[in-house]
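Here's a solo chain for you in structure tokens, the form predicted alone.
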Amino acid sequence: MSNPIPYRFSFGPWNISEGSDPFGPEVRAPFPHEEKFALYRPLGFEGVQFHDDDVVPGLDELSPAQFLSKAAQVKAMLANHGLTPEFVAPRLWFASQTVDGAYTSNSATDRAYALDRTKKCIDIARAIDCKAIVLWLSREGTYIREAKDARLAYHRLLDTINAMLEYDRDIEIWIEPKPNEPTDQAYVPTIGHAVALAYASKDHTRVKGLIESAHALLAGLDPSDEMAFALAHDKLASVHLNDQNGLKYDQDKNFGGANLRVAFNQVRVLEDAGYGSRGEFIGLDVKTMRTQQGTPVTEHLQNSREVFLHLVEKSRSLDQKLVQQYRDARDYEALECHVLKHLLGVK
């Protein structure tokens, strides 16, 4: 058994969400963010994932003094509940200025808005004692490839990262790759692209990656391999564990809900690398099923956390000597059977 790691868990307030989608009425009533903080600790979570306007609603209409005052209130609420802000991400996909991308927009005015909003996000993060900024580059891509100069777009992304590093000399930037949705094809679809941007930046030690299981699956990749690549470069700042039923829209299903073996290998890779030993969070980005009734609904978070912890025990109790024997003998049929029996609890 590897050295036990006391894993810390996080989720975002949007994971306890309203029950609506584009195809029907609400099935659950809205639940205010402020009331969600009281649910974290009883559920076994201590980290809070934020967008900038989760901390400060209506950010674009407020002065610096106003949004920093609001951030101070949220900092106090977190302290009262014993919670830690894991990261703050600029929400750059709802504003009219970011319809065609933010940092890679063809409009200089829109790019200026995106950078200004990002600097506000950094100020908000520091105001709540958080040093991590997540960049989910949601609209940094195209619906048709002729719409933008892709080479120039990558230079603009790198320029933005460097501007952020210069604006605050202590923050870390965590890039969260995703291959599509809402754009047809994104410019930073995998962790390899994110790591390349990190090494090209002015301070690569402060540029890392955040890997979401479903995003890797949407790229046709195995999440555990993506995690292993980032870990090999000491670039895995955080994870968003969930699951995905095929190459569809981003489903945010319960961790292990679609493919338990894929989930197991993610846990195994994290365990083997000692992930979490420096305080890294196990982030969950899961949504409850649309049909689920009640307010608030938290079972999806509890279930995903429980599955993760069960798989931790499965990883720690896997007979590593036997695994190595099968590897040395190149007997992968026996290895696969051993893993499946282990997951099934069969001797």
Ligand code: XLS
Contents of the next structure:
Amino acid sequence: MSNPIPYRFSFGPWNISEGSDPFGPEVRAPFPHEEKFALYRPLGFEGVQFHDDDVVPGLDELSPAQFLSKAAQVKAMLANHGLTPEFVAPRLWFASQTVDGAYTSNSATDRAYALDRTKKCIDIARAIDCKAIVLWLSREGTYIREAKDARLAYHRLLDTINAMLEYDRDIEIWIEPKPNEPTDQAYVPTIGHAVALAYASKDHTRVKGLIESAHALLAGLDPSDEMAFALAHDKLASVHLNDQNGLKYDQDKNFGGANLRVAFNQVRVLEDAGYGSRGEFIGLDVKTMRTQQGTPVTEHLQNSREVFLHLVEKSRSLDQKLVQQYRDARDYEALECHVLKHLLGVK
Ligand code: XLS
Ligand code: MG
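Provide the structure of the form predicted in complex with D-xylose, given the form predicted alone shown above.
Now the complete complex, all chains and molecules, led by this one.
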């Protein structure tokens, strides 16, 4: 089955990094944030994923007039480079007010900070002509179960979503689930949780999901099934393709780098559903290896994009008739062998 969609790709400026990790400092010279945007088009990307303070650094210290004027500059810069802002996400895991989470913090003043910062994020998104707000719920969760009332936490998350929908009548909220890290157990660990929150909200048509491959793998789930679930509900607003080598720290490896067949199945599910036909981006969220030299390092972005496109070809050239025959005959041994040989490029 051929899907003629010309895919559009996006990544966030944090995907070009200096290589620090919890065990050691930067290993590459910093590449100026403002210069990253000139790299997008030549690398084959046209969408920019933003955190609110990627658009307006030092946001908490600025007045509305100041942050809106900075956002206007960024809007002009994007237009100059022919780039589209895909989404803006409130960064709610850095500030001292978010040590115990943001919307689910046990402190009322810290929750108020989180809502206020989220409204600023929406204002910034609108100022750069973007209608999508991503909620990666980072610290919404606990290190020990007794620390919070989980039922109340889910009510607080729903109240926040409703307050956002009310604050701006046009925005969409895209929830990006992740089961752990930085917390031990995060609230909204899977797309099923996100879709339930969407349906419980005041306007479910404006609440969708963003699925990151590695986050699904960390939940012990198959990313292609998670994507299929969201697609079945028409709630897959975006994806963050990457890879993850087992249940360990969040790795953001290159797409297909740990498991090509799992990557293939994500592409196959997206292709079969016509994902992208309404302008949805193929977002990447990949980190280069700390060992890589150079400034800036961008090969991981190019390589992941290329692997995606090769897998699109693999998906389009899969013999669907044969697949159907094997399904009808319930001969999944033959089906598996066919898929593996197809991926290996042997007859
Ligand atoms: C977390 C994500 C995060 C979101 C946007 O794993 O990469 O950066 O995509 O907040
Ligand atoms: Mg992500």
